[in-house]
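Take a look at this single chain in structure tokens; it is the form predicted alone.
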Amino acid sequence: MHATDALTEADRQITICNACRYCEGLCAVFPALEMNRHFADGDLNYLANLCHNCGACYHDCQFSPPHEFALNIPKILAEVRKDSYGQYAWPRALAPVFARNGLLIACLLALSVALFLIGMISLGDPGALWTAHTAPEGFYALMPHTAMVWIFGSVFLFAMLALAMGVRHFWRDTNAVNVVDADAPSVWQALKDAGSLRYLDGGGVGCFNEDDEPDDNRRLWHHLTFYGFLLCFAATSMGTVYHYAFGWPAPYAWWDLPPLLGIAGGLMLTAGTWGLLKAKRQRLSALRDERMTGMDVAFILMLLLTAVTGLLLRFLGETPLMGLLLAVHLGVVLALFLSMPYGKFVHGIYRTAALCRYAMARRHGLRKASKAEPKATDAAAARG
């Protein structure tokens, strides 16, 4: 017996793909379920967590409907993903407020933090918000140093801190039947898979959307968002070395290293998600899982509003509209950490950690796990 129907349906046909094995050489989920004959839920969650749901193997299937066995593998292990996003969230008591009203809540957050704060410039000093700053500590005269890095430090540890714990129960539960045997070789391999989105690819031709034409757009802009994070994380890391080893706190001149970084992980960031976002509209709908439309646009539109308001900070930063785009990029960065652990996010953390697994898997094979191993059939268990 599984948890939800979600994982009962995901058993049926993948049992059926288990006899077919026609589309082994499409991605590394068919290869992954060829090594075990019976699934736990957590098997499941850690193959969907493996797809990448770029629809070939619908396309490719001779049993997905209108035929009786009406196999869809890509939208099955889309719900099943959506709901192990849940399952394994820490604090788990946060994960349904995000994804019955995703979209709504980050949106609100952000607009609340952006309100609060530009209530906190205008008591201090009622005409600061609309003036031009042009003093040598920036925007910090409207929000001091300290006070900033005590606020975004605490929720960025946290959201930290929920996705290692959401990790670590993905982990034991999909390791708690069929346990692999870890190796540097094999996590490199999958870093690697993951960081060029090797699967992404339809087994050569690209992802499928509603015209049916496959394309091979989505690991564009998968890269884009990816790699365009990661640059204005360098630069947020780059700005604390300079302010906190050589003493040179911000802001900086745009050709000092933190603003290169982040202006170059902005424009990307904003190319990237904006595709993702025009992407998710073309999309074959026989692919998608509906219900987690609202968590996912939430997550790719706080992204592109990071990087819109912060681009915008950057060059307006010196004008009268400094106070109110420092007020809204900070109130959607806040709204970005506080919904990571619960969204669209975590799937590259598990994705990676799937990766991982499949690697090991095919290094060393799957071993059961033996009474001094622990023995969680589910992600209630797992977390004891």
Second form
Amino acid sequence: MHATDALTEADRQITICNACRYCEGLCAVFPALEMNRHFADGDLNYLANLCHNCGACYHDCQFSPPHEFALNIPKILAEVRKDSYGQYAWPRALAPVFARNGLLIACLLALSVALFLIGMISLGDPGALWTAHTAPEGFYALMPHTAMVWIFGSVFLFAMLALAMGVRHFWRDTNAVNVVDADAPSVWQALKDAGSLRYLDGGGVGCFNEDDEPDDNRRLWHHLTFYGFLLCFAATSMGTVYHYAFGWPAPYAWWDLPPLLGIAGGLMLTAGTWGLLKAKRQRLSALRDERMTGMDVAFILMLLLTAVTGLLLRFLGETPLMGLLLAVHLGVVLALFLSMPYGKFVHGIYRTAALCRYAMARRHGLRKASKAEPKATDAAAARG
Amino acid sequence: MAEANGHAPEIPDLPTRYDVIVVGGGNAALCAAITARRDGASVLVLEAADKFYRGGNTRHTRNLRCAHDEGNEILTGPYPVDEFMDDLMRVTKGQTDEDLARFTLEESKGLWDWMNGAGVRFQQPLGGTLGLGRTNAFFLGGGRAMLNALYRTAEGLGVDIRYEAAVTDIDIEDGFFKSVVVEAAEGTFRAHGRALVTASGGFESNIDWLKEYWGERAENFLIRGTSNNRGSILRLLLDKGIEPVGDPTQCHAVAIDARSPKFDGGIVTRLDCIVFGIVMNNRCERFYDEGEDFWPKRYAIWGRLVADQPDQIAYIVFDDKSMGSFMPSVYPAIEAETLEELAGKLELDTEKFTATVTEFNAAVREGHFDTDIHDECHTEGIDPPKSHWARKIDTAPFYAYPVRPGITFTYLGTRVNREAKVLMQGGTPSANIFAAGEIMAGNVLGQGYLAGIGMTIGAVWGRLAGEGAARHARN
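Structure of the form predicted together with the partner chain, please, following the form predicted alone?
Let us now look at the entire complex, which starts with that chain.
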């Protein structure tokens, strides 16, 4: 018995895969499922988060629809994956935000931008919004550095806490029946596999998106997005180091390290998210999970907005638009950080956790969880 | 064009006259089409199935057996032609044309490179098939992935492919092919060609044809592969004077889950648990030694054994000790806490059922149980005996799988020469009709089976047929 219809259907499909095994060489999902004969909810959530949605198994499967076995592993695992985000959310009360994610994030964004605008106008000199670009202290004329640090620092720490709690739930649930032994080399292996998107290549032929040609570029778009995001994050971190370690407050000249990292990251992030949005629009309808679209698009748009407003701020920072752009950019970034534990961002976290578990399972095998033993004994007693 | 006047006027001609027309859409057909196209011929492939079901039984395959003198990144060691030949002679018990067989196996040495060149990707042997890692190259993603690669290559080369295009007649004059009549979604048409490659499989999904040899029993057969192998092309060729090869009454049959679909259930319907339990028919009688030999050596006899039972059904019965010891399959085992309850769920006579199990249990002489060797666990004093791996069925829960004969392929085909040309009655080769794959496999494989050899035969003879057809068209 499974908690949801999606899990029940995933169990049915995975059981057939386990009897076939032709897809074993395509990615991590199939070798992982072969380690089990029975699949608890946690096992299915683990497999769902291990799946990179490359689409190869759908096109390679002799049992895809219209065959009566109707296997569509990428699609059913996408559904289970989406449900798992809500299931592992912390605090639990916020699980429903995954259901209407696009709308919620749009509202959060509007609210967050409005707050910055109102704050800048009402707390400081109302006219400063349009004149701050001439002030010697730059941004900080509109919003003191300490205020920015407090707002973003606390939101960031909360996001980290919420994500960590989510991973904890994920780990407990996926190890409920069979446990893995943790070790550092497996974590390193998982980070490499996640960072290179090793399993988003259809087993070597390339992955699939709009049709049965393995010519999809999502891996490239995703790399641009992810590493662009990291560069932007590095730009901010570098600014913080400059500020506190060296006592060099912003603004910086364009050729200085924080802006250079930010510009490069912003451009990569813009190109990557644009590519991902395009790929999403072109996706083969058989592989598309409509319920996911809102959440996926919201997250990609948030990243795109972060990049575009950041770049605009960089290039129009010496015009009267600076104040407005700053409010919008800070609003977008705040909404992005606030929504991190409650949107598509979590896919990277759970996927990396799933890859860790996979690497550990490959290295050491699975052990029966001690918690599961009383159950087995109960069953034996019932038989006796 | 004088001969065209003789045709019924209502069938329109396809405007293009192709050099090579390939009937079928599986491994052999695509190997022929790609080879002929690379040799400069214009090629039309006529596939009876739609795009999803294209490729017949190739969709369900997973590997290709090929001879090789050295191992490589996938194949774990050398597999010389002589060893391949020994394996073939062992399974066919000599039911083969030794000359053609050796020729096939020698030609198979080129398949690894050819397949790679046609975009096919390989992978390490799958879990549970390590024994085949040296001899068989596994397709990455299975047979459908392999087919997709061949289709992409063929399309890239400019081979014309028509789906849902069933050939209903072939115009042959004195062993010379002229045209085919095709029923397609867009209507019936006649396609003229300079050479014909028939690569359209056997007749195992034609239940009426099977009934000619098996009687009403064939109604209860399940077909493991495509529903399109109705043998219509084979029938046409044989009726038009091409010489047959292979025993028409024979087919490769294994015991598969009785709950499987009538067609296309494929690999997942197989059951590997007979050696762990006992098998009884619907009168609760055992009928064959379940532990006679290792499973890989015996799995292919059980289809026939079950076909000989009343209503062509049997039940594999085992207990909790064996659960998890064999490959999982598509449907769950039927489970019960007592033997009586299990008999009820199987709708069998409870008394007879428990008596058969009890009698078996009493006859078991247990020892060290080991499925890797011919172990000492056996029965005494019952008939049939269970010679190895006999353990009492006494630990709840009890399990059963219902099984029926699952037909993999048939052996009847068209006789060919070394150029893949079909032979007319009397032995004269046709000038321009070629055959490849299951439709002629009986030349090489007259009996038995060797994992991956269907693909060997399809690829080797597909390439020969394509080469010969293109050569004929050029001259």
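Residue numbers count along the first chain shown, from 1. Just so we're on the same page, rigid core means the largest C-alpha set that superposes within 1.5 Å between forms. These figures come from a predicted structure and were not determined experimentally.
**Student:** How about Asp125 - superposed on the rigid core, does its CA move between these two forms by 2 Å or more?
**Tutor:** Yes, Asp125 moves 2 Å or more.
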